[in-house]
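Below, in structure tokens: the form predicted on its own, a single chain.
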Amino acid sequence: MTPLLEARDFSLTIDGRPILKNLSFAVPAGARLSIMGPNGAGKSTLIKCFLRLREGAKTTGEILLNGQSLRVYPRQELARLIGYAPQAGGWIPPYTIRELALLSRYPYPDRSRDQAALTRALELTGLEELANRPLANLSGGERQKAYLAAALAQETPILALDEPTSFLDPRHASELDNLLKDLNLNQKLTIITVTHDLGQPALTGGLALVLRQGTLRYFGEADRLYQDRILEEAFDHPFVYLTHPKDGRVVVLSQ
């Protein structure tokens, strides 16, 4: 079966500096993939490469979507396949939540579904009452949910999310995790998440991809991530592994 998303010896260099080095992996349709690694490992760069947001950089190898090179996809067609929610930090777009979500509908010339897609995205993220508020007037957590709402309004089979829980308190982070789990398991969306939460793969299951200095240190089932000192080697740091008393999953603590 053809993988949904595949990297074949993919490398990326920016200003003469290697950022990603000879990455090869294949993600099947309907997967839940957690991308992990220390700061500067290339996690956010990799997820941007899936959306061709690093086209000015020098690359070798290939990234394929549905068996075809990303390069052959027109921008609008690619935007109908992959939705993206960036980190909430940095530059803030000068839009309301509603306006941002409607902008994400640009790949569809037929605008008849715009309102239905917007309503569903706001309901899923719990942002109905904040829909007309400017992004600049939101907390970091609210803004993170607004970016997710825009990605959901895009109605794509793949969601690429860069640290979607980084600005959320524990309750809202748990709610978001449950939403993503439902989208993945029940609605069969492929979800790719950059995360600094080392326990997320134990919570979500699926696949894990670990980078260190742009190289692939691990790709495979999330359950194996906590064996064979994979995290210790990637982060050059010791960890303690505990068993959650309620559900038995692995809990990772810094030693």
Contents of the next structure:
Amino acid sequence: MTPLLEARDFSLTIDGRPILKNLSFAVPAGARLSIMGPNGAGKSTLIKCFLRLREGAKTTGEILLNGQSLRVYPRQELARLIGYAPQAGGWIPPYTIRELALLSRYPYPDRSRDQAALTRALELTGLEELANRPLANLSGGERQKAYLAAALAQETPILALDEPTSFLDPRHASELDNLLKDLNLNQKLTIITVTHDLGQPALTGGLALVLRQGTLRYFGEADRLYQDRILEEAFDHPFVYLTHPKDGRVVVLSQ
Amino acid sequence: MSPTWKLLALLLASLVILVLSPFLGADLISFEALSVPGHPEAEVFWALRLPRSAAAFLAGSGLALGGLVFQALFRNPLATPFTLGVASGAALGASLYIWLGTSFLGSLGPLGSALLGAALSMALVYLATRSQGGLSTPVMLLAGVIVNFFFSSLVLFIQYVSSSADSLKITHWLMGSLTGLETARLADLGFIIIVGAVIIRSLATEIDLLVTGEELAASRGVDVKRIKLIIFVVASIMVGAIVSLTGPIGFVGLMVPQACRWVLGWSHRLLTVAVFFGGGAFLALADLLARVILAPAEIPIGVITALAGGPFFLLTLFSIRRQGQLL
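Next, give the form predicted in complex with its partner chain, keeping in mind that what was shown is the form predicted on its own.
Next comes the full complex, and the chain you just saw is listed first.
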């Protein structure tokens, strides 16, 4: 079966500096993929490459979506296939959550589903009451959820989320994890997240992809991530692996 | 009041100003005079006042729209076609023409020379930005500021080396003026501004998305490079055409869009309409003041808009402090 998203010997260079090197992997439809790695490993760049947000850079190799080169997709069609939520830091757009989510409907010239998509996105993220609040007046965590709501309003089969839980407190992070789990398992969405939480793949299962200085250090089942010193080598740092007393999953601690 | 009602109120106020401004001035023109054939007031109205008010309105609309889209594109309230060098390019072209006359720029005339200068500055900013890869906003702003300073210095140089009569002419041109516009030129200006405004209005959603950030806009399906180029070229042509006809009338592109954002928020579907009419009304009003304050003498309209610009900057500064961000 054709993988949903596939990298074939994909490399990317910016200003002569190699950022991603010879990446090859295949993500099947309905997968849950966690992209991990130390700072500067190229995680965010990789997720942006799935959306063709690095078009100015020099690339070799190919990224394929549904067996076709990403390059052949018109931008709007790509936006109907992959929803994107950026990291919540940096520039804060001067819009309300509702306005931001409605702007995500841009790839759909037919406006008839806009309100339904907006309502659903707000319900799923629990942001109904904050819908008319400007992003500038939200906490970091709320803003992160607002970006997720906007990505959900895109109604795409794939979600690409750049550190969706990094500004969230434990309760909200757990709620968001449950939401993504539900979207993945019950609504069959393919979910790709960049995460700094090394225990995340143990919690969510699915696939893990580990980068170090732009090279692929691991791609495979999340369960195997904690064997063979994969994380130690990628992060150049010792870790301790514990078993969660309640559900038995792996918990990773920095040594 | 909802943004739509605010917009309607603004449109009404703008239309009132547009309709009344040609009747007002050093001498009032009565409505009755217009219906009397050959009445001297009617002659003044049709031949002088109306074309001038129309020119003020069109120039104000175009300058304000140019400011609106550049501010949105660069997410910076100081980014306008003026700060990006278009006006200084036009000023250089006009100054060169005044200094060297037909011997150098042939039959282009002062208008053609100014437009050529504006085009040159646009091309320089564009090429300098492209040479650094893509159309990066900070690079474009920096390139604009550099071109602006360089061309302004050249204008100063030309003023220094030219005769005192030419230097005075250049100074007058730099102050901006709406006097003596020919009807044919006014029709050209109207065509450029209206076509430009329609193009910009049709890109309102794309502009909204660009304000959220270029990557987010691209991820939602906007062809960022193409849209930025269209906006850059359309706004520059509009402003270049205005400046070549009226001289540089500053601050309109800074003040009107910012004021409209305070009132209406950030939907460019509303803002493009509000700024078109608001900018037109603002300059028609400024022109009225220019005509009456020292009547029968006239103050250059650029002086009036610049005088309003100072206090407005202070307001902007306070608003930045209040909102905690630039725009």
